[in-house]
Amino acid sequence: MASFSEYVFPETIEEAYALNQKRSSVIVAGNMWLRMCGLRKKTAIDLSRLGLDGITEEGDAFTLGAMATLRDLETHPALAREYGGAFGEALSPIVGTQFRRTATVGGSVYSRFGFSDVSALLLALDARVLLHARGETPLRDYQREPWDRDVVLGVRIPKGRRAAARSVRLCSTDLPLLVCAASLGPDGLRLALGARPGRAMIVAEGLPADADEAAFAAIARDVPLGGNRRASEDYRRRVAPVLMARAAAAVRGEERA
């Protein structure tokens, strides 16, 4: 388990900033995740007053605070019909309806976890990570970072694009042992890979709406893979042009199980 010397309530994001400027402090964010680490710092930063929990649709996109949860992506009626359903496919099997409730937008875009659904997602739709000091700056790039000590305050998602997420786990609420997002749009068809097992990564983008099975083979022969404890490299190449596939049939408006 997490231990704190102090847990800290800021009242606003640049006293946040300053103190998660230190090395004895973390942003716990959700805390669902992080409580179970082992992590010792003195300073708990909680965002949970700052206002940054809201989802609001501005003209051509939708801003997601950080500290929204997953359970309000999934169940927003909004991003559920802009996007097919995507959210609710890709965040249900998320372990349960109480963890989802509580773990965060930010938590998990700033933990940039190797099994997380939701950055899957949210690189199909061409996220952008919303970042007090930095500003604004696209998820695919601040994927592959080093974590720094900014604040994420949210996430701006673009509107125009159907959605659809793919996964395959060992059981109901499992972790992922892959995960396939899919998005087409006016530039085609775009497919991100998470659970690889490494961090989500963009794996195609310009595709056509059509794109058949055997580009989505040629696609699983070239991206980076791995193995460990909870699924082989092999089975996870062999997997993924099967959910580039069905993610592909599901934007396009094909039902495929």
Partner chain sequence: MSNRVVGQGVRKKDAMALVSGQGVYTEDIAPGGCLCVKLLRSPHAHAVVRSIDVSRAKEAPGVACVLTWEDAPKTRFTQAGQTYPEFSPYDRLILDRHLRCVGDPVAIVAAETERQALAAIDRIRVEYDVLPAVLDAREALDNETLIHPEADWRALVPECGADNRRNLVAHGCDQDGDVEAELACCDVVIDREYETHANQQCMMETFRAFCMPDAYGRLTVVSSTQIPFHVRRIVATALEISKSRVRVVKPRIGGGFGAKQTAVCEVYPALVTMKTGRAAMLVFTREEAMTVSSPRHAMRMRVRLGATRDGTIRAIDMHTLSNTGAYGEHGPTTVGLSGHKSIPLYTHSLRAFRFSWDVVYTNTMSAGAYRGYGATQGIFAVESAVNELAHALGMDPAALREANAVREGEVMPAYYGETAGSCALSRCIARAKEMIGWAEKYPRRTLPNGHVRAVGIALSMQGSGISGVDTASAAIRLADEGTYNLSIGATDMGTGCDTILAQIAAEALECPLSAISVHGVDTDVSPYDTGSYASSTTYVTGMAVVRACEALRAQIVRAGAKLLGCAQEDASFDGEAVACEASGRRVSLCSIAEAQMTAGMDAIAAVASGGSPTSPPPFMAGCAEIDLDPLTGQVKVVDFAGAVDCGTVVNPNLARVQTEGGILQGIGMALCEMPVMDERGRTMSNSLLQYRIPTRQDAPRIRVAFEPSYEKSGPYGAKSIGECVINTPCAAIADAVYNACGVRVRDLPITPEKVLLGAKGEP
Given for the second form:
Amino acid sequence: MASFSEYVFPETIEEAYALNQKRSSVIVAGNMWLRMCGLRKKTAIDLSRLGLDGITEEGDAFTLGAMATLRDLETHPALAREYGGAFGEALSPIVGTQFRRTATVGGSVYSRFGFSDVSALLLALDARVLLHARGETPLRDYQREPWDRDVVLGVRIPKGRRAAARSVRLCSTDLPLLVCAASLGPDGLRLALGARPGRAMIVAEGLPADADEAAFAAIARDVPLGGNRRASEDYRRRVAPVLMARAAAAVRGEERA
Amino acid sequence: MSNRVVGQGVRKKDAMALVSGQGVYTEDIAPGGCLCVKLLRSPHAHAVVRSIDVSRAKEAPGVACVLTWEDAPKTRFTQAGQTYPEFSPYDRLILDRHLRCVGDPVAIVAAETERQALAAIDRIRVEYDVLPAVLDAREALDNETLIHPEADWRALVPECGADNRRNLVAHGCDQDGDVEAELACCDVVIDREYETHANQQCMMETFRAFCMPDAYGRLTVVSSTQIPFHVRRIVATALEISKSRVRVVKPRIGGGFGAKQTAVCEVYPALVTMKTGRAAMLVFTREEAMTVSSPRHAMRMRVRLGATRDGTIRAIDMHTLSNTGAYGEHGPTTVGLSGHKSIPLYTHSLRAFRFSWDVVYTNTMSAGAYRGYGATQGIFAVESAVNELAHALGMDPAALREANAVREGEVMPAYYGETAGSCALSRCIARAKEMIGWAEKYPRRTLPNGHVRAVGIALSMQGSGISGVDTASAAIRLADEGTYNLSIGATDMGTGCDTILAQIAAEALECPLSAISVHGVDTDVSPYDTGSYASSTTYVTGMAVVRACEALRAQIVRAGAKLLGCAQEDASFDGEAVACEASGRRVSLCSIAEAQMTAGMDAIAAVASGGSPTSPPPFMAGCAEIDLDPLTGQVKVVDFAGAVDCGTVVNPNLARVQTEGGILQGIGMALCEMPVMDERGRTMSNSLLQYRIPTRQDAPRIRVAFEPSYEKSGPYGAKSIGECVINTPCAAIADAVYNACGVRVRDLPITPEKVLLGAKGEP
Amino acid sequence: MTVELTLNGRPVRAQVEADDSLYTLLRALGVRSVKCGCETSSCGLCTVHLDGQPVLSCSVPAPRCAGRAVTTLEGLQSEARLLGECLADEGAEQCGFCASGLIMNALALARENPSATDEEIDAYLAGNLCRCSGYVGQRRAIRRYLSRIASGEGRA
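Right, the form predicted alone is done; let's see the coordinates for the form predicted together with the partner chain.
Zooming out: every chain and molecule, the one shown earlier first.
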């Protein structure tokens, strides 16, 4: 259990940011995984009253507020239209509808869990993280950084790409043994792998739309993969090109889930 | 003769209370001001407490008591819920200085609130002398590290072959015929090893109990348990008090599946109540329920199976190595079922068998009872070996079974020499094959998307109660308006036995089901019952109910005759009234009930017992159809057909749900339930996030058919059903996977990794 | 800290700790239908409606519920009756410990997608674990419930 002795609703983002500079503070987003980590803090900072829960479409991008829930993403008609149902498909294996109704984008992005289906999909879309102090930062960089004290305000994803994700799981709603997300745009095909089991990362970019199995096999040979209690490195390496090919086929519109 | 109430799929008597969310479970009915009990648990797999400082914990706010090994009674006991003679060794203390697995309790804290109890736990300082740990069952026997070196360790049934100086809880052999000679004559001998692990029951309600003193200075234990009468004995033994000073009450239970056939949690709040005189409650966290509980015994089984070229199975030789963990709960008994409920399936042509076993202590979580109770493990092994034999012979595995499966009337030497008095197994095989479409689907077909669909089959049997051991009593009395109060000691754990036993009573008394009220279990009030386990309730307690109702009918007739002024022999009872044949006069049951409440009439009440020298097996055939993704190794069960012979089906709805639930638990064991322990002996599959049970998206189409036989010794021909139905999926799915891709998995679960990276073909 | 919220239509004022969950608060308020089956947001037993939407009460911080409407099975007895009967008719409630959470989520499903297919039922309710039933009886019960409300039954 996480414990804290004080629960604060900041009225402005500045206030939230200032509170979060103390080591004794922690931001509460969806409170899904946070409660399991045994953290002991003095102050919980609740972002739910800062209007960060919107999903907005502006110009050539969508902005997903940090407090938008996974269920919001999954059921958002414009997102579904733009990305070919990728959010619904990629997020629906996560635990259950009730869970996804309170789990947030910001919580997923900030935590950078290796098993995150969310991170893999957002990486494939080359999302940018909107941070209060630092401003806009590529997710691909943010993914590699240690946890810091900046406040995630949201995520921006470019339009004009089709996306899809494919995963292997021990059973439905389980954490993935490996997940591959793909997106296809004018600059070609981008692939991200999650549950490597380390943090998700982009493993290929600018691939031709019709990249073939040999190309995926070559990528999979060099991707940093590891083993954990759920699956061995060997298994992940065998399955990686399969998921890449399937995700790629899906964004090309050749294969349904 | 057709039955009126038996055979009807009526609602459970408690159904509407449960679906409307009424507070009927243990935690819901705990008294206000109950102390919260928490345990400090060992971080080491094997250690001795060198020193423990609880002074700061005792001073913490809200703390009522902090107890260590120095405060606990020194009499060893077992938490296994078994009737006399108790097979499980007396090897536990409530708190022991010697810690034998990660999670073994080091101290008990009770405080006004959960927060305060947890805060106090943090203030306890312990120094441990860490000892070498035995984590692998194969290294346990005669290891120089002894898990129970204590002088007061005690095996109550020496015939088990237990020897604490060898880390041995049981050892034995049972045989018939000359197995080596028969194997030598066989054209084909399959010799393989199979392995199953410490699966968790994962009932939704974890272990919990509260205790309180009563007005007579006795201890009341309210517990989510399957074994109230054994809990009374266990708590009294552990606390060194007379059994007469303990009363155990069982409210509604949120599932058990055998987990609650072990008194996992009761002794801790009981000790707190004894020490403080206050009500105290312990609710296991899910993590505790996954790491220090009573899972299935992990078993390693070597099967040698011999047959002639034409597919006649001649001999089975089986050895089981069972891991009982740090304590011996159910260790000596579960192992027996691995052979005694698998080998007899092939009685028909079998000339010889040998079944030998060793059960060992290790420094891992103590195992217990899980639905199937050893049969699940053994059937996975033997049924897998039979499938491997079929492939070695080039035979259809279903046809091989049709030729060799036990038939009605055959004496089963591997089942204590009992006769299969009721057995529709052949019909079950035919029905399951037909349901799944075996003829068209065996062995495999490839779908346009590259996935492979394949089928597999397995058989199962279990018992109906423990022969010569289980006993149950039922008490029934006539009440106002001609209704009845039925008291039973069997524990409904959601399975619906209160309703099923009421159906049996309504049948016997020719009354509507609504006229029977059933009382849950209270050891002060209910008649003795060994408890709800070993598939005993419908069969054993059901017989007690029939007998009690017969006795009651005689009393009703006697009372009616007296009121009518006629001879007892001339009177008869039709459920509504007693009639005098000579005069044609009738006296209604209602009038008889009123009369017994006036002076001069005897109370109309009867008690009777059930118990059986035999344990008639229910049988089942299960067929799985899987979808395998050959590029990822992912396996999904898409269809499962189960045909069950449980004798007369008392309540088809409840029997169907039992079967569907059992099948899905079996599917979980086959595919995704993966107990994981690290190199230090810590259970890492410590939550429902890390130990995955199937969700409804993993539940295939499950179809159930009943092929009833008639068991003459059972109530209205009934046998058991609860456990038999969990046993077929593991071997059926393993063979379907083999049929799909040529990979044979002998170590459960069948993960995508084992399928994808597994070696193809026979070894 | 003090939290004011609406519980089953009635205003409630309660003292909570900063790290209390909605589940803890509800049990403290005497709500008995809400159960806890895990500590990892995995089981769905604690499902209640927050502003009409099913959530896991074990994962919602109690302070976050200030000013909001919480509904438990106690507050939906008449709406839940027919679904409860459908479950009972199948024997699919079994031990019943998961029933409250399942019913709360299934009622939300029925409001959102009354013509749900079996696949949609399974997907919507995947976060509600049950160990007794094997789910297929629940599936039959929910299918029957949806068809009965489609024919106009069970409306208050």
